[in-house]
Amino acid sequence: MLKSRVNLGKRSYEIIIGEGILSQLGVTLKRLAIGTDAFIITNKFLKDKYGAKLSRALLKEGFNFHFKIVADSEKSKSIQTASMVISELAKFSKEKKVFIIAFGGGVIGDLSGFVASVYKRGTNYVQIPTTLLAQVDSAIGGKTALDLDLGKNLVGAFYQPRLVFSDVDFLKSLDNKQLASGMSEVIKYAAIKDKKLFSFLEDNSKKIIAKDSKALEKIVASCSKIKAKITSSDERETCGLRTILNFGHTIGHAIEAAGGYCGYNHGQAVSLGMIAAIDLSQRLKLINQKLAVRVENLIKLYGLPSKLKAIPMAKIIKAHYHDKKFSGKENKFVLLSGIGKTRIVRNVSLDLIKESIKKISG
């Protein structure tokens, strides 16, 4: 097993990164203590595949727990589904020493880590992510959040889970769309902080298309040693360098928005984000044309998409004025001045930022 560790005082926990780790995740659970009672949000295909070899695990150290399916859909982070779950966790709760555990991707962890943090003012929780995109990015540093119709993210809070138990074997069945969402962030992580990490996915990128257990265990521990290390020094995004992680992030969760959440999923959506950040950072010359390339040409090697369609620019403009990295009227764009290096613009006129979609638009 690989481990990080986010440091966060009494709060502190450790990342678990290893394949076929799922069978040791109940003595895991019982060294924590943080409860006897598991209630497990998941979706329905993970509950099918997996659900028998999580419960042996529970079981197998005396845990009881109880599943509750939610839609395997961006549309499950909503108010609404939020409120129907704490319903449930409340019924199954009852004289029990009750924890979460988020038994997913990036929306189950999002909704599991938002209802943890209101249940009772915080209850405890654990993140098991299953996709790419999550083990990398999502389950790890406490951030929490429900979409509302104006846009990704705008309600949540800031609740850290107890451990997150990253299993690599779950990533072996993931479909190519799957993977390639979650190599968006990877790609992102190697662009803001590793230029080692960004050769390794241009030399190796046959071995972790094809899932190769140490390709994917190398991508997830050193994409999870980044965050541990943003999120011990900047939790809360107060210092300014936990604010890098929105590399591609703020056309990308426009394009979402405006899609509605049914267009573009989130990797691909950051894909075309990073590439509009890109074209911004060359037109204020943090770059040259040659480190502009070389960073499409990698979001290609993955299958990620480089032309967005379908979506009008004047949608992707209203909705990222909700970004929430606007302070005021004065946006926040993360830009590359170097593979590894990045920098905060602030002010971004409008125009260039219509010349940046332009470059993406099919």
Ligand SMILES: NC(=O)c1ccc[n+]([C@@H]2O[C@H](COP(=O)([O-])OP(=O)(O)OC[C@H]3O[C@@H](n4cnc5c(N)ncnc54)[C@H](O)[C@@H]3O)[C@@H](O)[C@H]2O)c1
Second form
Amino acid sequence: MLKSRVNLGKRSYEIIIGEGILSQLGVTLKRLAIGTDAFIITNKFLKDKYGAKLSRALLKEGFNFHFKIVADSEKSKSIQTASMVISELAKFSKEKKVFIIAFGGGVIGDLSGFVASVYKRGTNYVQIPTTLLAQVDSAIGGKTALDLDLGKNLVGAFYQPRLVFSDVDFLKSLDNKQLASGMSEVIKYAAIKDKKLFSFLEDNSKKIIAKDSKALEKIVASCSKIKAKITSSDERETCGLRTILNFGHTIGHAIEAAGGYCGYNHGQAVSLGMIAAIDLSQRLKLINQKLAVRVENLIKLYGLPSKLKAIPMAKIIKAHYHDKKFSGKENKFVLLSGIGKTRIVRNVSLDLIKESIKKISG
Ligand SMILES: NC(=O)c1ccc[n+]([C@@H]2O[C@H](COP(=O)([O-])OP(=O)(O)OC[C@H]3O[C@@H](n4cnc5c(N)ncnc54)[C@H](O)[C@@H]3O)[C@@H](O)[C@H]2O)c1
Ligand SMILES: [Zn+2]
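One more: the block was the form predicted alone; return the form predicted in complex with the named molecule.
Next comes the full complex, this chain leading.
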């Protein structure tokens, strides 16, 4: 069992990472003393696959619980679903000391976090992330979100969980595409902050792709540590530190938006965005070609795309201007100046951006 900690004064919390640790969930929750009645938000697939084990872990320590099933889709991050979940939560929580468990990937985590942030002006919640992306990224840091028709993640609050409990055993049932999607964020962390992790990813791809528990535990722990540290110093992305987590995301978000969110998934879009950012870094002479090729090769090693198909450049450029991180007329790119080293560059010229998008165009 490995641990990291998000240090935010009274709102500090632990991230517990391990293999087969679900059976210890009850004891951990009891120690936290955040409530006796768990309202578990999940989807049907996860309840069918892991619900019995989760129930046993809670029953063993005398917790009362209720499963709330939502649809397995990004569409669950909607005001309508949140409203339905809150109504059921209100019925369940009568005369109980309730806390929420987000049991699922990033969709469930974002929805549950939002519900927790508004129910009774803030209710305790725990993240039990079940995808690699959620374990290394979305479950940590307290960004909660719902989508609107006008765009993704437009409604939300910063609201920290009381615990993140990452059992890497859940990752065994991910399909290759979901694993690769999470690996894109793992590569991002290594590229921006952790040279050793980068080499580990280069040397252990077979083990990781085969979902070897120890290898998964190592990458989840390394990434959690980075995200915990960054969140502890820049909770609300106000002093710039958290910005580096957007490496690959400026063009990545534009690719997702330009494809109407049904082309490339988030991880694939971020991979393409990282390759574009690497190309920009090289054009601005922050890194040499050898290093650029090293990052691109790592992305390819994990089955992530390096060439963009079927989305016109004009659409990506247009979407890039609508990115919510794009403030006024100034653009802002997180670029690399080495493995584990970043440089924030503002006002990159449109010509350069176009050249980098050309680099990823198939
Ligand atoms: N809050 C944040 O900081 C943050 C950061 C990054 C992404 N996000 C959000 O996260 C979401 C994406 O998260 P995601 O990639 O986890 O997607 P997801 O939650 O949709 O999960 C992907 C798929 O994997 C399935 N799944 C979950 N656990 C599984 C398991 N153990 N075995 C097999 N299948 C499993 C899900 O049912 C789903 O079909 C997006 O909505 C994104 O906006 C939030
Ligand atoms: Zn991301």
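The term rigid core refers to the most C-alpha atoms you can superpose between the two forms while keeping them within 1.5 Å. Everything numeric in this text was worked out from a predicted model, so none of it was measured. Residue numbers count along the first chain shown, from 1.
- Relative to the superposed rigid core, the position of the CA of residue 172 differs between these two forms by less than 2 Å.
- Comparing the forms between these two forms, the C-alpha position of residue 307 differs by 2 angstroms or more, with the core used for superposition.
- Residue 93 is not among the residues whose C-alpha shifts by 2 Å or more between these two forms once the rigid core is aligned; its shift stays under 2 Å.
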